[in-house]
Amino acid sequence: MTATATRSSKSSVDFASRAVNVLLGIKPVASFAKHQARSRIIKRAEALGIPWRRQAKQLQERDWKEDLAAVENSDLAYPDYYLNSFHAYEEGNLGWSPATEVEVAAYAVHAKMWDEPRRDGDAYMRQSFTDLVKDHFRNNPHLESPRAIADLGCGVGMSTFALQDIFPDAQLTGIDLSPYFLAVARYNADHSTMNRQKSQPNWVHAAAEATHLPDGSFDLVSTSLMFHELPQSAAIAIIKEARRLLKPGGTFAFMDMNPQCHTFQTIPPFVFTLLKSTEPYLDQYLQLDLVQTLIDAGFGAPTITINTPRHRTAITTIPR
């Protein structure tokens, strides 16, 4: 693609984004868009054989008090950006509905990014990321296999368990702002036969930009699918925090949407409206200069790999 074509494509996306923002500023339109987005994704899931409503109902009927009490930091002050509505939930990530539905939602969202819809699309996407992380350590003989790993924005543990699969001897720490997500992650770790055979992750209820964990305490800091949910100020702060948490020679690995992917360049206006109604900081993510942000935080220039039709992976190691 030529530079002129790239600028033209970006201008089209920016114009569409501004137009959608005007529409979503009208509350009834925003509410309708969120309802439509949620309905579409549930229908997509169940058409693929993903039991969205049944699985969510089973989890929602469980007594979560013990799991919540085990992970919640009641003194935590939530940053303002996190109190927004996300993913068509008015409570954002601070509730049982998003926490008990996030896994089936991931299966549905990631099923259709391939040429043929595949129910295992989410697992395939996560493996494409962890394969790159594993190869990074394998192809750099001066790097030892990580013994301590932090998973920022771990959600209900899907990304944490994917890292645990490739580094089974490492101690994992999953960090998230939602105690509801962490309660489900703890439950998933306790009740998965595979996970019971490994050391249990530590679950930390904290902001990824202010974990309060010790300096230089991790060999690998990883984040998956979190940055598109952040304002740029938080994204920059989180990258600085990742740098602080890493030991000399430590590695930072990042996976999220690829702003240059074909999907974003060709997305129909109606679908774009639905997407933006569920992702309040998407514009700021699409405009984030990831490479420069990493360099400004003290990392070297990362390797960037397109690991799915919609996602990119960035990996960088701090020199010793």
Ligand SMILES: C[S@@+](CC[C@H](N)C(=O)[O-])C[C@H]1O[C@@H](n2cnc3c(N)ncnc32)[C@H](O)[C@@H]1O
Contents of the next structure:
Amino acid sequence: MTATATRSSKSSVDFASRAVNVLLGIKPVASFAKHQARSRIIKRAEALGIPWRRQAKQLQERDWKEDLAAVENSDLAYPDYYLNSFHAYEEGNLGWSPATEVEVAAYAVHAKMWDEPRRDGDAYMRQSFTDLVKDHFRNNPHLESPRAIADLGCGVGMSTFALQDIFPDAQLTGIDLSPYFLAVARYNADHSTMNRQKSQPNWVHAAAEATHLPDGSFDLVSTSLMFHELPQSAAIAIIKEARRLLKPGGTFAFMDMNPQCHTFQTIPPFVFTLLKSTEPYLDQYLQLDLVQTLIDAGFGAPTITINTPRHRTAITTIPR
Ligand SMILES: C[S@@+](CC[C@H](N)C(=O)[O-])C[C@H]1O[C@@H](n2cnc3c(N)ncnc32)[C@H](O)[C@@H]1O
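Output the structure of the form predicted in complex with the ligand; the preceding block shows the form predicted on its own.
Let us now look at the entire complex, which starts with that chain.
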């Protein structure tokens, strides 16, 4: 390709991205685009046998007062970045629609990482992560099975219950900024088949960067699928907080999208712009130097494993 041809294809790509940005800046157009995207994902999910509307309706009809009162910290001040719209919900993570749809949405999104959609994609992803965590403890002769585990950004408990499955004797603490998600997590602990251990974790309504939990109180701090929702400043603060929460010899386990995966390496810029309208900090996440951030916070270099076509796991233990 000649330099002129390269320049002209780059400028048409820039033009497409700018055009998408301008269009998304027009509120009715952005709302229409989000509505279309949402209808498409619901249709695709239901075609795979994921009962999106039925499950959401059932949860939305419930009276959540008691669960919300049990988990909500009404003195909490939300960080500004969290008040953004996420995942095509105007209210971001702070509402009943996202809280009652996040489980089915996870099944739908994680079904699509392979050439052929897999209904069990979400379960596969979670197990591939927890297998790595379990192996880390099993293969390291200095480590005992963790007794106290924190799940940062626990959402409605899907990642918390997956950890409880591999460490059934541990006390689990799920921390999240959304009281709506935590209320559904509390309900799921008693009612969902996801919680095979049937015990109720502690649910803490707090920012993962300022949990106010005591220093050195956990053997394992884990986080899954939260970091792509964070600006870099919050990501760095959360890794420091994880270090503070861990006992000497404690382990940090991380799972999120893999910036090096084929999808991100080949995504057309205007599609990325569209994606950014639902994941506002994705570009900051993709540029975060995770290894250096861990080292700067006092962790050793992590072991990094690609655990799905789109995700990576990083695990590191603090030397005693
Ligand atoms: C995509 S969900 C992942 C939930 C769960 N860990 C899982 O694997 O399914 C991201 C979660 O992180 C939470 N979150 C985002 N920023 C946070 C922060 N600074 N502190 C605590 N939770 C946060 C959101 O409310 C949301 O529940």
